Structures are given as structure tokens and as C-alpha cells.
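Heads up, the chain below is alone and in the form predicted alone; it's given as C-alpha cells.
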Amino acid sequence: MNDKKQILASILQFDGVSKQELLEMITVPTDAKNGDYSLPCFRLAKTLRKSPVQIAGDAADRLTCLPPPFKKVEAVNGYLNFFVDGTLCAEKVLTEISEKGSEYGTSKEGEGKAICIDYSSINIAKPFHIGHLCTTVIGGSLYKIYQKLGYNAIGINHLGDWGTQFGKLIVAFKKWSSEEELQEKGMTELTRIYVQYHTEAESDPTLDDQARAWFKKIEDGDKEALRLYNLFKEITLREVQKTYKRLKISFDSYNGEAFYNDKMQPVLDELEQKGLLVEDRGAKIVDLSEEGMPPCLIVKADGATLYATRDLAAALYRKATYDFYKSLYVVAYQQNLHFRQVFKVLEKMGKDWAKDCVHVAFGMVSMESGAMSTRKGKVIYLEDVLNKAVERSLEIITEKNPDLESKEQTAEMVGVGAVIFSVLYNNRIKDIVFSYDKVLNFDGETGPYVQYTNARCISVLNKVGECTVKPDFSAVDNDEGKAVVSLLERFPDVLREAVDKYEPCFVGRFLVDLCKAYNRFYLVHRITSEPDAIKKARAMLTDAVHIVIEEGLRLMGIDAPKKM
């Protein structure tokens, strides 16, 4: 689409108006009757000292010979409306997609640029719950889209693997569990004893003293304490890998909080040397009052470091290790202030790359049943949500298509895909209340709807079979066909927009729009029963839609069943 805008901006010349200004003014009309592209001339009236109607009329008179793919221009009520040659556009777009296949939309624009993406960041010995869904799938999708655009994406799982909760777990483990039970029950057992610890600690405060003592042993490198700490970590990672596999999520680094233990002192030293560290009631802070923010607490009065200290160390390590072009933190919006403070401290330290650190904030996801609390045991496991979605999908598929082969495998793709799509279809900052009925609706703006449209495309292509004649692209030069071609052409721009704004929802919404447009085309225009040249063109349109849907779903981390 930008290519056509560039062409128009080049041929539209007005005194005192730059090409860039024209590019920004050119729009795509909502009604196809008003052309494929339009230039509203109202903003030009003041500069050119003419009425918008006269400006449009004069320009239309000048543009008697338009470059392809434009075929005509009309001046209507102060608008210059441009119409493209639908046959020519269809031939170009559909041929390109046919030749490139899943590589359509791939580019090298990010070559040589590293993008660090910190996402998911689960806590060791705590369950992988529904609250982790947004960060995991948003980060995972951005990772894939950046890769497609040629960037060196580095997925980082900044594990929550440090803190007094490990002392609590050791106390709980020694009192109420065993290694056999841990190995057998995994995270269920770790959660059970963690909840029991907090229940017992309410009436026995000495448990907290024991927990602090055990965490001190971890810090001091005690053999038994480290063995149990590593056991909890191993069990957690083993179990979460199952969920990551279902969500098509992978990481290049699992360096978490513990990794930065020996990397914080240089940060403190540099802050001290640059006169940024101020003592305040025994604690050490960086004063951010001039920036309109509360102070950034770096070291507590008892000498303990905090999240900010570790995030500063992590930012410096990532810049030194990866020399990132951008460093993204896919973390809930409740941490807005925290990241504003951390980035501002980096700036005050003289790190000019602080501007390249971005907090990709998102809203909360909750179930219709309400809020969660790990300490009280009120937690909704993500694995349970996925399993239930798959179970519901199997029921729907069995009802709609009882003879379908591999129903269980298809249900897994549909159920898990529905959960992922429900997050990635919404603007990331929006809070979501998760509903199985909504996300599994095969007729709504959902993952199953997109998957079903893709399966329809494959079915059509199977019926068409081999068709070697030259396609007659005028067969898709109609309102419905042009709408599909226009969307297909936009796919590369949608991917750029998704990374420019850190919004995978652009891909999800694009796919729904593409599916709606194709289904309208499918209902109005016959394909398999037409003469070969027409059938070939419409089959190429269908194949292009199938290719782009499958690639779009892949970038969201979603499988596309061949049959549904």
C-alpha cells in the first residue's frame, strides 16, 4: 500500500507542499465508490489560496496520464479520488504471494539489529497461572514478528528465582513434604506447601525467622540449601516447559534475578561515583523529584537490594552482551512507575541508550470467577485453562463434524489457539475477562473463526486440484475480490505496524478482516465450477488467503488445522 501512496505523492505536485506532507494526507476511503485512495484537499486551501473544490478540479485536469496501477482520477467535492486497475493489482499481489509462499511479508529491514524481549518471567516454585498468559503470548508474538522482519530477536525469561520465599519453601518442605512427593506431584505439591506455610505462619511467627535463616544459607552457598533451591527450580522449569511447548514459546536466555547477584555492586559503585546515590533514613536512593517521580529505592536500610537494582544490572548486562537496538519489557501496566524510574536512572547515569528501553505494558486477564492469590491457594493454572478450552473444542468439533479424523489433535490446535487469540486480538493495554464461550465461538472474531476460514480455503483448493492454464485475473476484479487483494497487499505493512507500536493485535485484527472479506467473496463468486482461467485466478486468490492466514497465525503462536 505504501508503494501506491509513494507513486501518488510523486505525481501530485503543489507549490509549497512537500512529498512527505502529501503522503500523510493520502487516505484509503471506507467506501470503494470513492476510489481506492483519496486526497482530501481541504488542508491545501490555505497554502494554495484556492477552494478545495478548485484544487481538486485543477489537479484532476492535469493528471490525464496516470502511471500503473492507477487507471483514473475523479474530483468530487474537494476530494481527489484515485482508482486502481483491479486486474493489474490482483496479478501483481497474487503472483508475488504464490511465488514467495510463507516468506511473503518477510524482510531484511532489521538486519544487524538486536531486539531484547523480556517476557513471561515466571516465578520459580510458583504456578504458571492465567495471569502469566498476556506477557507470555504478547512477548512470544513480538519475538516471531521481529524475526520475520530480519531482526535478531533475543527472548529473555527473567526468572523470579531469588528472595525469602525460597527460605519459606525450604521450611515448608522439611516440615510437610518429601522429595518423593515433590517429584511425583511437582508444582501442585510446591503450591500446597507454600499455601500451608502462610496459613501456619499466621499463628507461628517463628516460621518467618526460620525462613530468613534458610534464605541466608542460600545466599552464603550452603550445600543443602542450594540443593533444595535448585530442586525447586528444576521441577518448576520442567513443568512450565510443557505449557511453553503448547503455546509455541521459546527463549534464548533464562537469566533471572539470581544471575545478577554478582553484577549489582558495579552498578552501586557507578551510581556512587556519579553522585547519584543519596542516603535517606539508612536506605540508598536516586532522587527523581526533579523528574516528578518518587525516589528510586536502590538499597534498603537493611542492606538488601531490590527489583530496581537488579533491573539496572540487567539493562547494563544486556547492552554489553547484545548491544541491543531496543530492549523491550513485556510487563503489566502496574509496573509503569517502576520502569519509568529505572529508565530515568539509566539516563541520569549517562546511558544514551536508555531511550531504547521500552516498557511494553499490558492489562490484566482474569476469569469470570474472579481474582487470584497464590498465598491463599486461589489460583487458576494456565494448564487447566488450556485443557478446558481443548475439552470444550473437542465437544464442539464432535458435534459439528463427527467424522473428522484426528479430532483430539484438531481440538488441541483449536482450544489452545482460541486462548492465545483471545489475548492477541485485543489492544494489549486492555483488561480482559476470559470467557470460554466467547473465545470458542466459531462465528465470532475469534481464533476458531480464522482457523475455520483457513480450512475452508484448503478444501476449495483440494476441489480445484491442478489447474495449469493462464489465470484470468479480471475474475477477481470485483468489489469482493478487490477487498481481499487490498488486504493481502497490506500484510507486510501490518507486520511493520505491529512492531512499531508493539501491538500484535494488529495481526489478529487483520486476520479477522481478511477472513470476513474472503468469506464474502466465497459466498458471492463461484470457484470450482467456473471455466479454467477464471477458476485458476480465484484459486490463486484462495491460496494467497490460505498462505497469509497460516503465516499470520504462526506469528501469533497458533496452529492451523487442515480440516475442521
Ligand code: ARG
Contents of the next structure:
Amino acid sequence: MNDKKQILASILQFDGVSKQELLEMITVPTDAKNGDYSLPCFRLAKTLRKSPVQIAGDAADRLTCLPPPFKKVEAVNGYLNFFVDGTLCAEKVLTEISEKGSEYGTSKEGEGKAICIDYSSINIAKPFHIGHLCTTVIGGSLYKIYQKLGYNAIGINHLGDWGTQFGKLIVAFKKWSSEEELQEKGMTELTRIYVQYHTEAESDPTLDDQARAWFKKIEDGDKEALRLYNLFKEITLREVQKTYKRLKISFDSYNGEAFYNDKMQPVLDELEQKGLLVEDRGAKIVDLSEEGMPPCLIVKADGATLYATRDLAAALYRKATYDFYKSLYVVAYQQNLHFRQVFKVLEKMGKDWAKDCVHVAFGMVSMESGAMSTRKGKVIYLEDVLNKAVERSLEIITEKNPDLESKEQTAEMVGVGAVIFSVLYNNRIKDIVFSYDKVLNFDGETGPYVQYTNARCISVLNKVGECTVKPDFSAVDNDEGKAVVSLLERFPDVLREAVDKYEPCFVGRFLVDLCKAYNRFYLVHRITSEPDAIKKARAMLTDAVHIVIEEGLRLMGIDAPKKM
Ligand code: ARG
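Moving on from the form predicted alone, please list the structure of the form predicted in complex with arginine (ARG).
In what comes next, the whole complex appears, and the chain from above leads the way.
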């Protein structure tokens, strides 16, 4: 909560106008000469039956004594403009950040509330491709921000580990691969045989029959079938862990689709008992025509359950296990209808918590080279994208700073960070066309730009060294300094807004704003060559920026190199 607005709203008193209304009317002027906060009095004219000019004038006369940090109020053309004491504000904010360090912005407001976050949710035996990037990093970042705000976040990787593709894979494996090859080449081999299967199945329809038979064996618990199924799962998970490590992603549960195999019957029974299950040409559906949606298919005519059936079972399981406050599904917008249907069915079942289930949808990532298809083998592996970004970072770093030690490590942080940042900088729902040049631009609104500003802060702090004099905070009470301080002060609110709207991009955008503001300050004001008290205040500002950048980046899953 912005406490300065709160202070203003409580000292301003107008008959018949609530504090809430005032809070909504107080603005932050774009031009600093109109104050730090302003109340436009136009909307009050009708209630108070006075002109805005008169209202502002009278109020300014009444407010003879202002509470800190406010130091001045002016009535100008129907506006009531408030000025804060920049020195006092800087002292308060910079001292707080210096004391709390990376704990700045941490809170307990979420205590006792569980948030389930279903993210990444990869499909076994299918490559971890660029399409998974958004769900993985958006979910991963929300997870960290919720934790920082004191919530009990539960990261769930709802693995796509069930379905007829496993039958196909067994057929393909038996025909064209071996365990040695699989162990050695991992996912590449799985993808290779999967692609080969689809090519050959076009001319040989018996393959699909064999695949169906093998899948049936998995369902029936046949030893050999299960062994291979588990092998595919193990290989996929082992490989994907490497990518998760680079992206700083972790999960509390890997309960995926297969986990719900024995948990669907109770759902079917409950649907039946509540009269929601309708027969439709041998299949069982929940009719959603009143809600203007196509029916939700629950059991196919051949008795097979579906993706939606598993999601219903999963939702019930999560509620029973975690008693969530909210349950988020970070999944591409292509599945909008699916989640609307699932949530609606839960609602029809009388689950009042259906309203706490949220589809956190996001747009598509594409490369300049166009669309992908796993079946045809046209995939862009996430690992390759990361590697290429790291490679390019190494080139840029080597060129900019040839003497830098540990260039490889730095390049890993910069390259991977740039890819993550590019996703988390956009509104979720926007489609992204990925370009290496854009995400690695050190002067753009990018990860490297933020990391670079942080490294600049660290270098300033190293030059200043130990400095124990009492800071003179008026040294940051200038336009550039005030801009930095007011951004720093906003950080806790930004985190709250990010989870309120499920938009980690608020953090990324905030960091870019903070870096721009600090770089402006750095350009205009000297630091290291100033007298001690001034130097100290400006170093504290620099340190606060550094602390907040590092913490902000951490919440995005990005490392901050000390030097670049
Ligand atoms: N594995 C699915 C896919 O790749 C995403 C699963 C999302 N989570 C869920 N509970 N449906 O499309």
C-alpha cells in the first residue's frame, strides 16, 4: 500500500467524501513542479457545491501543519499539490533497504495461504522446446514472488505422462533403437524414433494397431511395457533437469496425468450422482450449452478418460491435499476453452472453490524461422536457444571487456538471463517473436542492460569502499535522486501488483525503469569524488539500487554477475 497516499487521504477531509474515494482521486503528477502528489478537485465540485478553485484554496488554507514527509501544499487552478521532503524520504527508504538487504519487500501477508502453481508441465518423451519457455519461467517467477510475500507456494509439474504416444514409442523403440542408444543419446534419440514412427506410419497402418496394443499393455500393467514406459519417463526427466537448473526452476510435485489414473472413478461417480453426466453416442459428457460452451467430454465411447477428466481429478486432489487459497494453471491461451470447461464443471459440481482456480494464460513464442511440429521433427529445443544465447553473450563480453575473468560463467548468466528476461518483460498474453539480437542488446530494455547496471553499481561501491561518516541525504534530494528513491520505495507494491495480476512482467519493467533512473542519476551526479557525507548518501542510493536489482532478478530466476 502506498502509505503517502494513505496519509494524504486521512488528513484531507471533505463532507460526504470517503477516504476510499479520495485515495482513488489522488494522482502522481508527471511534472515534478506540480508536486509529488496531487488532488484534482474537479470531481468534488458537485458534492461540495463549490468551484474546484475554491475547494483547493480552502483546503490549502486549512492544512497549515502537514505530517512528515510532507513539507508543502499549494493550490493551483483547482489542484491541490503536495510536496514531500525528499531528504527525509531518501533517509527513510535508503536506511530501510540498507538494514533489510535482500529481505526488503519480503512480507508475511500470505502466511497460511497455499497457492498451487501448475507450470512447465512438460510432456514425457517429447522435447523440451521453446514453447515451454513461457510457462516455465512465468510460473517459476510467480512461485518465487508468492514465496517472498509469505505464501506457501506449491510448484506442480503436471507431467503429460499418459496417452497413446507411449504405445507408439514402444513400437518405434523396438524396431529402430536400443537401450544403449537411448541411454547415450537421451531425448534426441526419443525424438528421432518418434519422428520416424510418424513417417513410417503414413505408409504402414499396422504400426498404429501395434501401438494401440502396447498402450493397452501399459494400462494393464504388463511388466515389459511398464519398464519401457518408465525408462522413457526417467530419460526425459533426467534431461529436463539440466534445463531447469539453468533456469533456476524447481517443483514440489511431479504428479502428472498418470498419477490420476486411479483417482478418476470418484469424479465420475460424483458427476453421475449429481446428475451431470450425460450419454452422448456412447460417450459421457457434461453438457455446457447453457454456458455457451461445447460439452466437456469426460469418457470416450471406448471407455478411455481424457485430459479434462484428469484435470478434474487433479483439481479435487489439489484442494484436498493443499487446501489452496488459489490454484493457478500457467498454460498457453490455446487451452482457454479447456480450462473454462473444467472450471465450469467444478462449479456445477458445487465446488465453491472453483472460483479460486485461475488459468494464467500466455501467448506464443516463435522464432524468426516459423512454426514447429514435434511429429515432423521441426523443433526448436530450448537447450539450443540457451546455448546459442550464451555463445553470443560470450562474443559480446569478450569484445567489450577482453580482460574479464570467468568469462564463460558470466556469459552463462548473461545469455540465459537474457532469454528469461525477454519472456518476463512482456505482458503474458502477448505473442513474442524471439530474436537473439534484441534480447542481447546491452542498451535495450533487456536482461543484460539490467545486469550491466547492477555491475556498474557494484563497481561504484567498490570505489567508495568503507565509508562510515553520517550520510547527507540532501545529496540525493534532486530530480534524478528523487526519481530513484520513489522507484525503490515502490518495489514492495510492485511485487504485490505482480501476483494480483499474475504478471511477473511488472517486476521486469520495474527493473528497467529503476536502471534507467539510476543511470540518469549516475550521469548527472558525481559520487566517488564528492566529500564524504555526500559520497556516503549517494553510495547508499547505489547500494539500494544494487540490492533491489539483484533481488528483482532473483525473483525472475536470473543471476547477477558482479562484473561484466
Ligand atoms: N502437458 C500439457 C501440454 O503440454 C500442459 C498441462 C497443463 N496443466 C494441466 N493441469 N492441464 O499441453
